[in-house]
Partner chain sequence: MNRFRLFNPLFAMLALVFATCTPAVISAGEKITVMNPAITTKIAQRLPMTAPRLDTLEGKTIYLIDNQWGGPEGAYQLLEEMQNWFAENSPGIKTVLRRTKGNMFTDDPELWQEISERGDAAIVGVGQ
Amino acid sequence: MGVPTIGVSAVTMVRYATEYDFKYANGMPIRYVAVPFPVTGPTRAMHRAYVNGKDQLSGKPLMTAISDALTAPLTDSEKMTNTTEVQAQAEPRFLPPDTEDNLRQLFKDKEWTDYNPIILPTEERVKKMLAGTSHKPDEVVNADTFNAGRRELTVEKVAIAAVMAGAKPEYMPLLLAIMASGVPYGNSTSSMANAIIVNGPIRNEIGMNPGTNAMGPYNDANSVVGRFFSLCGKLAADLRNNVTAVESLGNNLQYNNLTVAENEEMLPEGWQPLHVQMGFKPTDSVVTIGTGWTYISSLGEVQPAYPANMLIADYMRSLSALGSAATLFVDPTVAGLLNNVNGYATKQDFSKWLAGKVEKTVASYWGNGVVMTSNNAMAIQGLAPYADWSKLRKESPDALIKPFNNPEAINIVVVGGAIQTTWFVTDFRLRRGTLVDDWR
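Would you share the structure of the sequence above as one chain, the form predicted on its own?
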């Protein structure tokens, strides 16, 4: 537009902006100066120190670097006019023959693995895996644009990751359905992760475990399906440490992606499976992907003096409430108490009660940086309730609000072995389920 412009960014993101994002996405030679991280959260005095300090890239005083970047003539490379989208260079379909040890090391060096042992995806193994679906190998299942550029994921590429993870051919319809709905892969500067929830006959067809130790490493299908998703994230989305994956802490859930099968057989009377709540038939096989950050485990042993519903509401105060989202994973014993003792005839009844019960201070709500980034724009536009909550934050920061204002975004999944009254409270936000049967 003819206006001299520079980008001011936290130093942790400049490399991505000037290299990967420039090459595969915007194609514009934007000039940057960099300040330390964090940008949000420090005191005003720290921000003044950033301004009075040095540019983290050039070492010049920050304001000098800004002035130079705005006034220095364009270099030849900055005068480029070709901004055609660049495709990532494809790896060859086959690798040259080598020893198993060397090939395994190559996969690690390329960052194609989670650094646990893999099964090498030979042509014969991939062909056997493809027998698990009627879809053609070159059919595009999804295209990842999360990190920049367009990276198409074909049925054959899904089969390759399936072999690497140790899947069986009968898993393929589920794996394809996951990847049809499963981008982005839970990657940000914050510690994002995913949840994979499976409903319907496919649970039993591939032998998933919805009962005792359902969230632990005690079942082949649960373990392999969760690991497969992580491998696909690295293979298809090009997730590489400090290149496109830049989470400061990361998230241990990314190893298995909180993969569970709902224990539909132990649902209380009147409680529907998750996929039926979404409008699917009970006989449909459906997989639902969620993305979130927070995962809080209960201690167990619910007491009549302070029942499970009250404790669950207490736990939920710690969640961000972004988009009013929460997904609760409750043992069948807890579901039974909520239904028979506390009187919640349906999951929806409990969700509505939680929406009206859970409160947190308005300062705590806006104190979450992801909430501020996502919702402050709506507050500035005057949209309710965010505008009211923003005003209240300045006038009375300790005032209580009810941020879970959409009960439809509060989901309950029943899973576990009915051994202990335990549950997990999470802020995972669920997408629409994907029909597994479409990928048979």
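Numbering follows the first chain given and starts at 1. As the structure is a computational prediction, the values presented were derived from the model and not from experiment. Think of the rigid core as the biggest set of C-alphas that the two forms share within 1.5 Å after superposition. What changes on going to the form predicted in complex with the partner chain:
- Annotation: Cα of Thr373 displaced by less than 2 Å between these two forms, core superposition.
- Once both forms are overlaid on the rigid core, the distance between the two CA positions of Asn406 between these two forms is under 2 angstroms.
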Second form
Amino acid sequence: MGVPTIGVSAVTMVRYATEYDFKYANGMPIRYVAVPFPVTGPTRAMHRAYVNGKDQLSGKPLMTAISDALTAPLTDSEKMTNTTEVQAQAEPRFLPPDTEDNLRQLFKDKEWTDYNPIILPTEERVKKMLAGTSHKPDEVVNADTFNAGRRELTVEKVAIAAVMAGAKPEYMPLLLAIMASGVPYGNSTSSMANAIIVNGPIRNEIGMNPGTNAMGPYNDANSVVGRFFSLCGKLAADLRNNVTAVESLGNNLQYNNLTVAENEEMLPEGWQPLHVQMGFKPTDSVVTIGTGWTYISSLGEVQPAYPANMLIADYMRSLSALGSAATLFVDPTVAGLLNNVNGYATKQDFSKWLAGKVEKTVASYWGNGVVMTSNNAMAIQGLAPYADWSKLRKESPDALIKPFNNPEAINIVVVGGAIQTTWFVTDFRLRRGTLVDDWR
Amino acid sequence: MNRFRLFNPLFAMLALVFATCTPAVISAGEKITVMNPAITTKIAQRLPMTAPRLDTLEGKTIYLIDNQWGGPEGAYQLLEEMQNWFAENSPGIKTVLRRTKGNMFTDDPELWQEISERGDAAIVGVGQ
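Okay, that is the form predicted on its own; can I get the form predicted in complex with the partner chain now?
After this comes the whole thing, all chains and molecules, with the earlier chain placed first.
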């Protein structure tokens, strides 16, 4: 713009902007002033108090700090372009030798773990892990760009995290595909998390459990693969609490990342596995990763007087419908009832029915800040249906809308042991699957 | 003493057998080397601040911009209160309150151009 410009935001955001983001992403030493958190939501009186209060960075009266930031001459440091003296040192391949106890403490101090015990990644263990793939250790699997700093994740770094998580070498193709998917490990000021859905022969090859207790702590592969994503995801994005990881509440799902194998063997006739729905062959091994926040259990068994389809639709009203996304995890018995009793010949049929059935008030839809931040831009551009929904927000906030306007974003995963007719409704938005076979 | 001497070679043999049959373990104080899980982070290309600061705000036009993080009400009310403060305490400073087009992830070159042509300074409010 060519004119003096400053930023004003909540102190938490400003600290990130002036420290990590400035160093690794933005590169410009923008001047900020900070008000207390939150900025969005307080009353006018509270905002007035912010303006009449103090800058949370300098301690000066806020408006004095603003005046100073716009008038104080630029310093030599602010005019600086030479960065040679501040370049980060390359991380060495090995850590300095130390005792096992000290190394375990170091890994915790550096926030490289999930604070459960890890296996220390000796060269010998990592070498054994690398035998699980034909890919070379120095091959770059992905470069994390979601968090600032563009860290190049190599096959060797994935193997190191795999050792730490307790993985077996035969898990490596799946672990590499997870990291190659490009889906970032959930990190937001909101409580973002991930879901990992595995399809195809790899499920049985590594002994994943798609049956009874599929979502509980009863299987090595389900548990370790899910844990691996937390360890490797944190390392790939350099996530550290209150430095780069800033979820206000966090999300307990991040201990296992909702890692499941679809129970393909128990799908009703006509219902395709998730990866086949995406265009992969049934014999392909595929991992699909989702991003979301919400995980709601049906609690009890299905009742014929108010069957699963109706109750699922009710529960979906509490989802944000961001991107029209929902992922349902249903027991094979529920899938059977939906197919045989309720007449949904395919998963897609049920998704279409839900898209036409689920309603919520326009006020509730826009009441979600993430939806508002993301979708209001489309409303401003006049795009349907968001422009109409935005208009209704002011004119008729109690009007009912059908927020799941894209049935293709409503996914159904059949998983579980056919012991109880239960299901989970979630708001996970699935990316296209990644071929595990490419990483064998 | 004689008994002790007799037992010594036997004890040594037993110790040798025990040592060869027991798997190697890392003693508590022994140092080991492990691989480094951390990945080198690239520092951003440093961009200099170039717009000279103002001598005074008096008589100048300041744009107050809400970048719509948190939606159209994200930081808007906070900026309205700043605008009120300027009107009450520094009436010689003109303020213009605007929202960016789109949301926090979208650019608004038309607004930046307008500020460049008609403004002397800008305060960008970020909701959250």
